[in-house]
Every structure is written in structure tokens, then in C-alpha cells.
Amino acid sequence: MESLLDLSIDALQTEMALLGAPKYTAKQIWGWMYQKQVTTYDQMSNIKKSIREALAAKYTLLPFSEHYFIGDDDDLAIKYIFKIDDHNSVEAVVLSEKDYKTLCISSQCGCPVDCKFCLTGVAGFKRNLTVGEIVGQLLVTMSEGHPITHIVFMGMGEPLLNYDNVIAAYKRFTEESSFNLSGRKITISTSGYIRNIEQLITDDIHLNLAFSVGSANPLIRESIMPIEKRNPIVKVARLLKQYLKLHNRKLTLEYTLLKGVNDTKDQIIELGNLAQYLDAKVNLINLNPHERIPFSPVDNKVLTGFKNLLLKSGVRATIRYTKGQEIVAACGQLGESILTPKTA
């Protein structure tokens, strides 16, 4: 059954007209979902029972048959697992910062990109998520007491390969009548699909992007990110530079360090050159190990040394410190629910 969250406001107004409800009823229902974050029809107290029952017969409100969550020791990372159909689940993570909360959201069930250092790639690709399944991740977490102000599309999947639904969800997040989040507090990660970045330019959509580099050296990159073969980093970089000229949004280069693979000084210098060319910030991520990932993290001393090397060359650089590793919720670790499904 389709979720009510899949409907646009126009589609919801059409449904209300078919039910003979007053025109304003659609806006009331919309407000209940997106401004008051209710997750059941019964909570919509000013909507006629007959209207609620008619909607419930045709649409579920949430697109998940069940969900549950697991928190780490300090609850700085809370992993949500959403069951989307009989065999598949997706995961999202609430990350608590000092002054705000970020939701790391999924856009696909599994991932087709097959980055060799990412557990989601090991899980394989199942399908794209619908608008409702993307939006529902935020609705559920907010309804359960997490005042989310920032969103990162860095969960399961390659967001730009689910372009239409991701952009529709992004608009739902930022529309004043919906969640009314700031677009500047939403970042969409990509491994670098040329066709979809071109589509962003054509559609004149301005986003904060995070580009997963892997390695600035094309040969090494191809060995750990097969996407390099058809989407060469040189072409992606040129296209990103063109995209950045159209607006003043931020670009971050995400760089996961793999011991003995992409951790030489020369490679960090190449990364710094790429960052300077794109006027981008570098986010260094030490690999979060997992038994199914055939790589190891670098020593913390090496990690800090690389950050300092980038800073000395004039590149803005930060280290993304691990949160949620003990609950398999750290960067690159989502997908455990597919590999080891929950049993009743």
C-alpha cells in the first residue's frame, strides 16, 4: 500500500476533493504530518473520522511495517532500522552534536556503487527508496523526540542515482509548509556520477555536495571505487567546478583512509591539489573496520599528520571522528540489517 508521505500537497488536495472534503482539509492533514510530526491517523484530531478511515483504507501513513533503534553507550549515535518490505530494511542514524542533531539518511536499500571500503556496497543493491521512505526517516526520528536540524544524505545508497525521489524529498525537507529546514544545513553525498551532476546544473538546483574521493589518483581510485572507470575523477572535478560557479554552496571532499592503499604523503598532496582546484574543504575519515571489509584504518598519529599537512598547504581540513562504531552505525558501516536481518 502506498504511503501518504509519497503524495505532494497537490495530490493530497485531489484526494480530498474525491472524498468530498473541504479544500482546507488537505492543508490540515499536511500540517499534522510535517509540522506536528504525527505518525498515526488517530492523532489528527480535527479531521473527520470518516475522512481518516477512507485515507487509511487507501494509504498507510508511515511507509514502514516496523522500525526499531539501537543507541551507543552515550546515545551520541542512535541507529534506526526501518523495515520497508517483507525482506528488506534501511538504516538511518541520529548523531548528537553539542548544539544540534543531524540525521544521516538513506536514499536506497543497499547500494550499486560497490565501493570496496563500504559495508553498504557489500550488501548489494536492492532498490531505490520512494519519496515517502526517505521523508519517513525524518518524520519518525523527529516524532520520537529528536529535534533534527541538519540532514546528510550519507546513509545507504548513492543519492544521485535516485535523483527524482531525493530531490523531491529535499524539497519536502525545506518547504516552509513542510519541515521548513534550511537547505544550507542539508548535504548530499555522491561518488561522482557525471550525468546526474549535469542534471543538477540543467535543473538549476543548488545543493551542498560532498564528493567521495577515495583517491585523487585515478588508478588507485578505480581499484577501490569501480565508478572511476565510467566517471573519471578528472571529468567529475571539472564538472563540479562548473557547478560551484553557479552558486555559493559548499563542497566537501570526503576521504576515507585505508592503510597501505591511499595513505601515502604523495596521495595526500594530490588530494590537497584537488581541494585547492575546487576550493573545497577536506573531511578525513579513518576507516571504520568491519569483518566484511578487507581494509584497515591508519594510525591516529598518521591521521593527524595528514590533517596538518593539508592545513599547512592552505586547505581547510577536518577529521570526522567515529560515532556509533559499536552499533555498526559509523560512516561506511550501514547495511548490517540487510546482511543479518532481524528475526522475530
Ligand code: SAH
Given for the second form:
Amino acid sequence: MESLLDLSIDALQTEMALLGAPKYTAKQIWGWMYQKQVTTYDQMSNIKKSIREALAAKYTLLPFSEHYFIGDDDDLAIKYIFKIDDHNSVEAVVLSEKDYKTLCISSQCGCPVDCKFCLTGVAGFKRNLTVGEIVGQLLVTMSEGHPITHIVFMGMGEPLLNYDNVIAAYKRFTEESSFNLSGRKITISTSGYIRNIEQLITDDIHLNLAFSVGSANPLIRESIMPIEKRNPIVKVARLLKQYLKLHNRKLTLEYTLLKGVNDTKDQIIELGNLAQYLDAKVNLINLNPHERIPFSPVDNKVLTGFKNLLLKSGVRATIRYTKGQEIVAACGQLGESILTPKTA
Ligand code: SAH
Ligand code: SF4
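Any chance you could show the form predicted together with the ligand after that form predicted alone?
Zooming out: every chain and molecule, the one shown earlier first.
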């Protein structure tokens, strides 16, 4: 059964007209879902019971058959697992800071991009998420007491490969009649698809982007991110520069460190050059290891050294300390719930 969250306001209005409900009912229901964040029809107290029943016969409210969460020791990272059908689940993580809460959300079940250091990539691709399944991750976490202020599309999947649904969800996050979050607090992370970045330019959609570099050296990049073959980093960088010129949104370069692969001084200097060319900030992420990933993280001293090297050359650089490792909820660790059992 389809979820009510998959409907646009226009589609909901059509649905209400078919049921013979007054025109304003669609807006009331919309407000219950996106402003009051209710997750059952029963809570929509000013909607006639007959209308609620007719809707419930056709649409579930949430697109998930069940969901549950696991917190780490201090609950600074809480991993939510949403069952989207009999065989598949997706994951989202609530990360709590002193003054704000970030939701790291998924755009696909699994991922087809196959970056060699990423658990979601290892899990393979199942399917794109619907708009309702993306929006539902925010609705559920908000309704369960997490006042989310920031959203990062850094969970499972490559957001730009599910372009239409991700952009529709982004609109619902930011629209005044829906969640009304600031677009400046939403970031879409991409491994860099040329065609889809071109599409963002054509559609005049202004987003904070994060670009997952892997390595600024094309040959090394290709060995860990097969996407490099058809989407060379040199072209992606030129396109990102063009995109940034059109508006004043932010770009972050994400760099996951893999011991003995992309951790030479030369590569960090190349990364710094790329950041300067793009006027971007660099976020260094040490690898979150997993038995299914054939790489190791670098020593913390090395990580700090690279950060200082970048800072000295005038590049804004931070280290992303990973939260949620113990509940397999850190970056690139999402996907555990859809991994097939290991063969001996
Ligand atoms: N598909 C998008 C967004 C999801 S991945 C993208 O690739 O950008 C989110 C971030 O986690 C990316 O920057 C990715 O490089 C990083 N990542 C992937 N696997 C990781 C791992 N095992 N350890 C640390 N970071 C990882
Ligand atoms: Fe997909 Fe991003 Fe993981 Fe690469 S790093 S496999 S693009 S989720």
C-alpha cells in the first residue's frame, strides 16, 4: 500500500475532492503530518472519522512496516532502522550536539556506486527510496522527541542517483507549509556524478554539497572509487566550480583516510590544491573499519598532521570524529542491516 507521505499537496487535494471532503481538509491533514508530526490517523482529531477511515483503507500513514532504534552509550548517536518491505531496511542516524541535532538520512537502500571502503557499497544496491521513505525518516525521528535542525544526506545511498525523489524530499523539508527547515542546514553528499550535477545547474537548485573525494589523484581514486572512470575528478571539479559560481552555498570536500592508499603527503597537498581551487572546506574522516572492508584507518597522529598541513597552506580543515562506531552507525558503516550473511 502506498504511503500518504508519497503524495504531494496537489495529489492530496485531488484525493480529498474524490472523497467529497471540504477543500481545506487537505491542508489540515498536511499540517498534521508535517507541522504537528503525527504518525497515526487517530491523532488527526479535527478530521472526520469517515475521511480518516477512507484514507487509511488506501494509504498507510508511515511508509515503514516497523522501525526501531539503538543508542550508543551516551545516546549521542542513535541509529534508527526502518523496515521498508519484507526483505529490506534502511538506516538513519540522529547525532546530538550541545545546541543542535543532525539527522543523517538515507536516499537509497544500499548503493550501486561500489566505493571499496564503504559498507553500504559492499552491501550492494537494492532500490531507490520513495519520497515518503525519505521524508518518513525525518517525520519519525522528530515525532519521537528529536528536534532535528540539520539534515545530511550521508546515510545509505548516492542521493544524486535518486535525483527526483531526493529533490522532492528536500523541498518538503524546506517548504514553509511542511517542515520549514532552513535550506542552509541541509547538505547533500555525493560521490560526484557529472550528469546529475549538470541537472542541478539546469534546474537552478541551490544546495550545500559535500563531495566525497576518495583521492585527488585520478589513478588512486579509480582504484577505490570505480565512478572515477566515467566521472573524472578533473571534470567534476570544473563543474562544481561552475555550480558554486551560481549561488553562495557551501561546498565541503570529504576525505576518508585509508592507510597506505590515500595517506601520502603528496595526496594531501593535491587535496589542498583542490580545496583552494573550489574555495571549499575539507573534512577529514578516518576510516571506520569493518571486517568486510579491506582497509585500515590511519593513526590519529597522522590525521592531526594532515589537518595541520592543510591549515598551514590556508585551507579550512576539520577532522570529523566519528560517533556511533559501536552501534555501526558511523559514516560508511550503514548497511549492516541489509548485508547478506557471510559465507565461510
Ligand atoms: N553516497 C554519498 C553519501 C553517503 S556516504 C557519498 O558518497 O558522498 C557518506 C560519507 O561517508 C562519504 O563521504 C564517504 O566517503 C564516507 N565513507 C564511506 N565509507 C566510509 C568508511 N568506511 N569510513 C569512513 N567514511 C566513509
Ligand atoms: Fe555509495 Fe557513498 Fe558508499 Fe560510495 S561512499 S558506495 S557513493 S554510499
